[in-house]
Amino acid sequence: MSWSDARDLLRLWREDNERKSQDVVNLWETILSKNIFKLGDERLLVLEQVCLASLDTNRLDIADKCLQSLAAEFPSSLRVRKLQALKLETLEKYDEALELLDSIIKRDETNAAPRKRRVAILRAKGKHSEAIKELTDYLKKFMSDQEGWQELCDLYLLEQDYARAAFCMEELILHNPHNHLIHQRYADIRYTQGGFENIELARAHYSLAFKLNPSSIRALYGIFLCATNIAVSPKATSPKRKEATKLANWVIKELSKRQERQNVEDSQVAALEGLISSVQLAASA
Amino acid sequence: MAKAIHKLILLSGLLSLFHAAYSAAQHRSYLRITEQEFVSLPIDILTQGIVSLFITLYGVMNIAGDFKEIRATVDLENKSWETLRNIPSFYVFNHRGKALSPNYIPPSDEMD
């Protein structure tokens, strides 16, 4: 692989937030470390990416070298100091890392990155409730930070506080109304909460996710589960039940069409037939 | 990435465009000197201008890189939750990946 292909691959991973740390480190060792100066403007971004990846895979030798080059370029940069705090985190020296981050925050109150690292340290230590408290304080100041809302949703899910997790997901939906994955995850949370209204809401969002991405099989299965749940629920009125059974039948037809298209093996076809028979049982109930 | 041939095409398109503009200006000053009425530019200058416009367009399109889809939903279709859930600002490093590196020293368990 040539160095320009490696550089393009790294750029792709950087923009898509792919956490392929071992591959990044391998690419660095085999190709890029010799050609580092051919990268031009991207050199510093690549150094940062490789530093992060080497911390992820415990290659502290590479991390040290990257940090040295970065520190030589920008001796008093707060971003480089944040990376040094990351290195302390990897070594599990959390108190020193927290001190370093506090000094960065004092130097620049508007810098969001060290505050986020504080939350990550609390999460790494296992102190979820404190992490949640710190993150909610952060979000009161930096209200439009999507990453913060996503992380808060994750933390609430770890604590099984589904109502608040759903609230965080709603914030994310407001920021990205066209992103089918966020609708799907929101529907997942609502379905997990249970209860008739939540399942109707889940069905609405699964349908929206399917509308935004017609190739999303997860959304189809989600619609099926919600529809079957509504069809047997005691709170549903009769027209709603009929609509739900029709929807479930339609989903099954869609799923079998897609399976034919992909030539799926027999065990999965059998599973689909099981689904169909369960719908017929529910419809006759 | 921009190949040399496309850069060459772009350069020649721009030069020919500039040349057409210069000859048009020269033509008008000639008409002013010979006191003829200005009706329209000669056909060869017009065609040179239009052709060099298309050459420049072609060169710019090849140099500028691929077009992105206008519909926001289409390029999300290939993404999965696995990549969307990664937030680099919140990465935690105390996972089992440490054990896979060559520098790993397993903690010694001393059982009494």
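Between two forms, the rigid core is defined as the largest C-alpha subset superposing within 1.5 Å. Positions refer to the first chain, counted from 1. From a predicted model like this one, the values you see are computed outputs, not experimental measurements. First, how it differs from the form predicted on its own.
Superposition on the rigid core between these two forms places the CA atom of R59 2 Å or more away from its counterpart. Relative to the superposed rigid core, the position of the CA of T30 differs between these two forms by 2 Å or more. Taking the rigid core as fixed, one finds a CA shift for I230 smaller than 2 Å between these two forms.
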Second form
Amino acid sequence: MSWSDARDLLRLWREDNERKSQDVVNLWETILSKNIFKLGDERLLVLEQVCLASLDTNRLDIADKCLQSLAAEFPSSLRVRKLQALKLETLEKYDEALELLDSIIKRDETNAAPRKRRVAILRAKGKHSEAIKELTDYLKKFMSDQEGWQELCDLYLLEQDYARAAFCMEELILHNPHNHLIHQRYADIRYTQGGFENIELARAHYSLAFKLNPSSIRALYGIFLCATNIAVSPKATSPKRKEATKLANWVIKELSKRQERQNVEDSQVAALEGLISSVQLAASA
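In place of the form predicted together with the partner chain, output the structure of the form predicted on its own.
Here you get just the chain by itself.
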């Protein structure tokens, strides 16, 4: 591969937001490090890309050289300082990394990246409560950050705070109402919470997830589990029990059709049929 081909490949990965860290490091060592000054102004972007890749692959020798080159050209750059903080994270010098990130935030309070790195460090140290507080403060300023809401949901789930985790997923639904995975995860959380109202809400969102993505087997199983729970719930009215039993039978038929098309063993469907039989007996009792 020529140096221009290697340059074009790295450019393509940057544009597609692909890390491919080991491949980037290999191209740097074999080709681009010897031809760095042929890259012109793109040299700085390549150095940053290689620095990130070398930190991913624990090649600190390469990362140091890239950081030295970037710092020599931009001694007061916040972008370079962020890379230096990432290097400290790699070395597990978390306190020093936090101090460096704090200095970046003081200089530019609108910079989201160092705030998110603070959350990542606190989570890596196992300080989930502090990470939640930091991320909550961050989301007050950057409310449209969907990754931030997803991360906050994960942190609440680690703390088994399902109500707040569900709130985070509701925010994500508002931002992206047509994403079946968001509806599916929200349904998972509500189902885990338990209780008749939560189970009904979970069934509704599993159904919506299946409507948005009819190939989702997980959503089908979620519908079945919710329907069987509703069918035996003492809080359910008789019409709701009948509707839930009918829905559970429909799921079994859907799964049978899919297994016939794919020539898959029907042991799972048979198990569900046995479960629905017991549910029908309980519902009629």
